[in-house]
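Only one chain is given next, in structure tokens, and it is the form predicted alone.
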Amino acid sequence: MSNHRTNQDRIVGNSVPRKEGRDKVTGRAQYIDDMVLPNMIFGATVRSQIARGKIKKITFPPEINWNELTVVSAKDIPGKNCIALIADDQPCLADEIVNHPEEPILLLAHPDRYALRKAVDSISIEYDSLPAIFTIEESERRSQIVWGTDNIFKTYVIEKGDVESVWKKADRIVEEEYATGAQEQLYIENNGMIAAWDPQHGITVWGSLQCPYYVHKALMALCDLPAEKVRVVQMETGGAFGGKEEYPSMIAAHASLLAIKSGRPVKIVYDRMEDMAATTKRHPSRTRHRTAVSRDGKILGGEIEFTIDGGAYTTLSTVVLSRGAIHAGGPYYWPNVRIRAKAVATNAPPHGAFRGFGAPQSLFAMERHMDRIAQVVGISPIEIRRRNFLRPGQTTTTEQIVHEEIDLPQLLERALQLADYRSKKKSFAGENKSGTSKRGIGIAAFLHGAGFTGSGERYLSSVVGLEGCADGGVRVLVSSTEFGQGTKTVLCQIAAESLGVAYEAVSIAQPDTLEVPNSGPTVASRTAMVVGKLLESAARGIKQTLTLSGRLHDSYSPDEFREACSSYVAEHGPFRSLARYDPPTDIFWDDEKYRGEAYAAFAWAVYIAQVTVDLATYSATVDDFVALQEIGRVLHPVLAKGQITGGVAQGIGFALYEKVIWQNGRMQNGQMTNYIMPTSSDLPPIRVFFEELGNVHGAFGAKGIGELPMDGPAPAIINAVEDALGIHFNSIPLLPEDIFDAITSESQLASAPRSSGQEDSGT
């Protein structure tokens, strides 16, 4: 066999075994609190218990043999008292000042995990209390101060065309505000993390989390150590969804300095309750829409105004805010806009990254602004969709061009005929004049940029390799983790596919920082795209070497490569073809003016949720769902199929359930007994279909995948909900109690009195 595939031989586009899922089926699989290492002691943390304030006194009391423990605080630590991440603002353990509740004061350890827990709960902290904030309102009124001068982390203006120009030749303005709250990821496995220290050669940390090398640049400011002295190694990871982005950098750095100062290895695993009060969730946001449209529902320019709580610290809040607001035009024409985005600082725990990147939250507010358009108008939701539409040559907020040919008014209308939008439409209106329950249809039409944001690729500047091996295979070098969504075996799949080998003859190696090369974090739907690019390319040096070796011809079987690689290595020794991003010489980005190619590609759908409200217990449930995507190519149908399916299960919990109750900075149901998201039992058949245009910047045309399904199915169920009740509901998540008062406030107000003069708001 060449090779050159058949379509019945290739690897890229079958569903072919995970590379990790025996392991996981058969409990093979090492999870880190599997991991026990000789002489290794338990870690735990002192928290605040307020808002905002001074430290005032620490007082250990005497009946805790405290010999027997390891302390450390902040002026144990050996370098930067930060988390090394963009702003270095967060410290690693607080000194004199606390920002938010849960924040880290003291670290602990013990052999005993029950006598630390009795030692953490002795620990008595008296503060000097000072004012704090809590909403977006409130950090924007300034009344008080808590982050730089004015609270504000980041801002970002894009602006396109004459925006002043077109509010006279508007026939119609229409001006509405939505808002999204927080969501926990709740990812299965909690995050964990174990250090151990040698003064000869450095810290070495084993944890589960998603991007190695962000905990191996926060290590070496934390500690002081070159980078030659710092080891961090990826244990199998259960769930991420962005919330082991950047916190594990955090609990890395708890353990490291327990190790340091104890001179044993160091194990920190929280319990579910600290995992959800402590660590990051979804940032939430508040987006105000201004809309000048013309008399047949043409956008002709708008303002839009974005703003997200990013708690104490900056974190990722710059990057989830950037993503926010590039996507904040939906996949529609602006001739004109003008969108200001910021992040504001509050005094909780500080938000981070979330599946999505912002996104989510954004379209949102476009998605459900777009159904009020067409009220206000007069036409559908589909029409108003249709006519506003970007197409090819057309250009993005950012005057992006568009290049792709996608004809997204061909892929409503599947969606649409998919979902027998029309007729269900139609049967809907019936029903719903009479009996106890309302039914109803709702659409959503997105985009999602797959890659790090405009330069974002060029600055990471990425490297993966290959390594032929002596069994004649080869084994891939990432530093790209896998965390449930099908990393390790989509790379493999594009590594085999692209030497011309069998599937089974590619291993991957495990990501730690001694092994593999940084290919970036995994992160923003880049690895398929981004890194299996990057695998093509390494794959062609593995090639070349065997072809100039004279082992290696221009047409190869699987197994003249493995004869031709093993002889290689034979001779000698194992060899590795390395491959470094080179950004496309046609992408431009103004990271001053915000302008230009945000992303080297992007993703398209239009999602259709139907949804029963049930007048006695005002619960809405989405009964069923079609979820249709452009997505360049798909590499693996299940694993595809999957990520879809995930996202929109998730997505469902941000518009229906799950609800972070907030006081005074704390989140007050952190555990999974009254945070509440919907199980198996509460989805609907979830209907995943799928468009494949290809993509130039992609292995073997991939786009991004993964955060894609989470920004369609909040806009989509919530247009779903207000086609059943005729009620505007502008904010998630919406629970029963909030239909109650809408559906109490809107009998209210037919029956009140009404003047003549009354005209709607909206307009």
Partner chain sequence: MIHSSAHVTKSEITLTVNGESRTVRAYPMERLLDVLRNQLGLTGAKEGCGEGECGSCSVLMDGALVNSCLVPVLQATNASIFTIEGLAEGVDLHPAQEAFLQCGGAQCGICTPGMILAAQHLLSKNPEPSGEDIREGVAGNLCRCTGYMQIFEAVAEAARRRNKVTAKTT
The other form holds:
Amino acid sequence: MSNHRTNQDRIVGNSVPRKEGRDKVTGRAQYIDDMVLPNMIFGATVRSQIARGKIKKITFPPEINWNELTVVSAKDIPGKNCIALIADDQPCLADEIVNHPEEPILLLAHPDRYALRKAVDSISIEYDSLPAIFTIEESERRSQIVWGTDNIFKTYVIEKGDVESVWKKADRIVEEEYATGAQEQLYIENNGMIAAWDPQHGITVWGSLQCPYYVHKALMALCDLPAEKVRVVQMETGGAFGGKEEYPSMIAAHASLLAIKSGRPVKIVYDRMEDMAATTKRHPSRTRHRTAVSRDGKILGGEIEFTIDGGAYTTLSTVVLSRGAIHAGGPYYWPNVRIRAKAVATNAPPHGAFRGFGAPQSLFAMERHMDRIAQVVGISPIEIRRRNFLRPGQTTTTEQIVHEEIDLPQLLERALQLADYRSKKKSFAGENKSGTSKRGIGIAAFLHGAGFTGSGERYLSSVVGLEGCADGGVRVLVSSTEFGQGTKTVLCQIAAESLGVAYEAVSIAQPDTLEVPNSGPTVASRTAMVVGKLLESAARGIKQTLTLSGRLHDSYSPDEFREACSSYVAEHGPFRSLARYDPPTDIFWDDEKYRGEAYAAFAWAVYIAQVTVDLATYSATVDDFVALQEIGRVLHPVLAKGQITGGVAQGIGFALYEKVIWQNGRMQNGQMTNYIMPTSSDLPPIRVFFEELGNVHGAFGAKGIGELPMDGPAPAIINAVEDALGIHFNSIPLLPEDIFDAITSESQLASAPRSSGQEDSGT
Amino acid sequence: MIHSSAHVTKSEITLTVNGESRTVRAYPMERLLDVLRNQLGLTGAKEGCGEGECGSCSVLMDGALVNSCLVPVLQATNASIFTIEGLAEGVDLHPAQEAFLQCGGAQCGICTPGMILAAQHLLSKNPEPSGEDIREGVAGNLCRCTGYMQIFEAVAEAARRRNKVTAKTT
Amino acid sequence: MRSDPGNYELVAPASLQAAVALMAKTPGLWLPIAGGTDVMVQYAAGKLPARKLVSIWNLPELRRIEISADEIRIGAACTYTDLREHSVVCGEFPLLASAARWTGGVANQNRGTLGGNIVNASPAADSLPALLVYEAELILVSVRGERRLPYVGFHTGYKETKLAPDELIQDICLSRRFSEYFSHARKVGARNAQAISKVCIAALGRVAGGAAEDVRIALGSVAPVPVRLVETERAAKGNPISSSLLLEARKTAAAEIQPIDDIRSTARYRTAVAANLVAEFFERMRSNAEAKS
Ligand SMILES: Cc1cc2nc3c(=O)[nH]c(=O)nc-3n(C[C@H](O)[C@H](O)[C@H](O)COP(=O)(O)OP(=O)(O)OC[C@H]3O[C@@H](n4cnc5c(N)ncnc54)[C@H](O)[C@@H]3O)c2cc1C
Ligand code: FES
Ligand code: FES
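Alternate state requested, the form predicted in complex with the partner chain (shown: the form predicted alone):
Full complex below, order starting with the chain above.
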């Protein structure tokens, strides 16, 4: 290892320039819609207009010249008509039956996108409608079976201790139900793909996507092609947040079928309306808590029932459910607990991955419930958490022992001080007695597991590579993708630091399945931690090659490395070092019982939100936000902070603004005008703070960070709204109309006007 | 209203783009966004919504920030258009671009061209914007990645850099 | 983009005269487009019925603001930015300046025009309540010449106006006699920027001896067209601004409007907020008067 590096010029921990930053600020970065291939034509999708039914007849009106168009139906699929992922239940094109609105039925392609549009609009489809179901409750009632034999995609039970024994011992039993709505990822770049086909090389797709090897797998099955005849290339991706985890496989499949049939490259880029209507959203959820507590607020045990609406097909629901279930108990010690988790089918378009992956849903319930328990017992929101926090040595709900030296009471205390919680709480209580706007402050404490759940990483068995190049630099080879989080930058930092070379000497290959090994999907906050760690071992391989060849001493300068590397390449050609995931032997997970070490590491956090509710407009606004978290090591302060502020903003949207309005399984407000994400004028100062404990399993001590900030804002905010108004709200999004309904039905507050928001008066 | 179908032909439209005079053959109702991207190869302006809501297609038209998805190209006849591609001079980044790089104002980068032009437009009218001015100046440009905080920092930093440059040259 | 540009004609006459001459040839054939912030949205969604458009963007005759001793005359193609940057608009017509500031983001304000807001005739249009309380008058122009009519009553129904098929709005005229009035505006939308109003208010008033000597209140988004609250005004006029007046004003206001449930909000919510905003106006006006005396 190089010992030339002082702390100051360390690469890891410093905010080095983003690898692709220059391209992004100059407009040169190439996103899928910026790419044009010679001879390329455009593709589009004909979709179901109804929620459920049999396709009776498809009419192609004669005024369109169909000879100009390529038309693809389910019959044209060379392989299996499904989007291979977890279960193979989702067709690529509906054949006889449709199970949700916007389900793809036919594909069309034409050189002119306007002629294409006209053709799509001209097709009429007749159906025999079948009764459809749209809510968790309807699905549970099973008046219609829309999936399998019981409408259930998956159930899990997590059991610890003896729950039945706690009810007798309880001083209080606190029961409550919580709900969260669907949430659109609303990446600003819509989904898109280009596919090209030739019989010799097979199919190549370029696109906006998170997981090149998911697409690869889906295309192999669909086109019945061997691995080497499918190539997937990720273009610059304009936001994803989980929303480009599974659906890109569908679009790639469609583009590929059209490319194969037409013999020309085909571009499919959705417009906003199609993207909103057809692609996945966060799973709506319902969580029921029944908790036994002692007089002094200690949790003795409880039952948690966590249910998500998966939409019409399995997609990722089983894994979203798993993460939601494991996080359902929050950062608390449960001596006894039973968590029953269930993903059910409805006739909505399938719900899918979105930052947090089930955890924001179940943690919303947990953190609202903690405030509820505190009220019932008569202690403060601070005290209830302090008395129940997990401590090192204790076990989580899956009986994972907390090995980290995390001090949650201290983390909470620091957050309280940063937010000036106590004095605000007091002064708000005073002010709120009169006044026509009410202020409140709320807490959420939570954890987020980094990496795949349980044996996930073991199954993935990721591989990363480093390549020594002719100029003496090194190239990172991974399928991990950049879509804003800074993957490229952080992985290059880790490689540079591990090799003892300059950050500038490390580059990173464009994710292209022809070139890069499968380092796993870019999800689950696993990249810096798991993929980064593997790069550390790959770096050892590179150094070894150079030392064994006699070109490098044990201790070397960056210049010596460059010379050694380029001289090696001059003689032997470019060389690679690959590293494969080696599961730690001391980590135990039982997939049957859902017990054991669910995650290699947890990040821990306490968030505090301050809100004002205006009684003239019934709107809640967040005025201040403190986000304090322990994330192992901060590898890049600017990027880390950006992940937190971005996640918090989405969390604020989840809590107070973003509502998907459904009608018969179809989104009614699928435009940016009507689906309300926060603008720059809607957010408070988001104040971000870190603690760093390190993590033996992660590169340079890193843990995952991407998803964590999505978990805390909603419960902290709704806790603050309750603090302001004294009204329970158990369901989000919480819109002004909901607050109005609650206030007028409780009629405990005389509504009187007062200021905030946009107004102007004067003479 | 009477709705007869039109038989439209393309016409030649001349406009100045990033300082250069360009003539395009286009239907008059083609969107400026499409002409920039598909005919002039300037793909820095992006389509996020196509309805004026997101600002990722923002360009400067005669110095004013506009959403190019809502401008029929005929209305840009003889106008001077500036896109993100016209901002850097040679290899030197514009101070606003530098600031976005440094402060983390660009994550996925899709909103960035529009956002930087919005910042540039704000600073050209108001060289020392307050925090409130910055929020208002970029309120028509949606960013889903950053939560805006680092964009605010970037705009403030761009103002500092810009003012330093002008202080030097005057 | 869900429309084919090849199916749409657009011409840009060099003068107002040429524009109205074209429109007169076949009245109703040509749809004017100014900043396009409504027309282009419809077009992109594939929902623009018109096939022939005439651009009035940047016609110098429509993009000037003239001040005379007793009125301001705003060209219909003046943008929100033009309004926000005009000292007389900002100084004497704060309700209009605020509405301009709240209309979309900067890019939208650089293109959207006051004339377009009027003719697009959305019930949620933000500048229309201000025009109602300032008692604006419109100058319409066609080959037949100009005619001047009060803005009130211009909207004859949901998205319908008194504009003849070959006519344009040329100017919007506002009397300067309200410049000493107390004014109050507020927009309630789903977010603080880029929002369509759920309810908006523009109100003017003058207090003498603790009583509401004159009041003018208009609301948007609570009826098929923006409305003046004539009954509420009448009930308040001449009365001291007391809690009973506030109560009365809330009630009358709620009875005067016909809000609906739609994708953005509920009728119940809109009614309650409208009443709150009206009461808020009276309270503000009272405190303002008290502070002055
Ligand atoms: C992102 C976005 C946000 C918006 N936010 C708001 C908002 O907050 N509040 C709000 O009120 N509106 C809002 N709007 C709507 C729109 O910007 C306004 O209605 C604007 O004033 C329309 O002006 P324009 O010149 O762009 O109209 P155009 O689209 O050019 O025309 C609109 C209509 O008016 C007609 N017309 C235009 N000028 C004349 C004239 N002089 N004589 C006769 N007819 C004419 C046209 O024929 C057309 O029917 C928003 C729009 C967008 C895209
Ligand atoms: S694409 Fe033009 S504003 Fe969104
Ligand atoms: S950086 Fe991704 S949307 Fe702004």
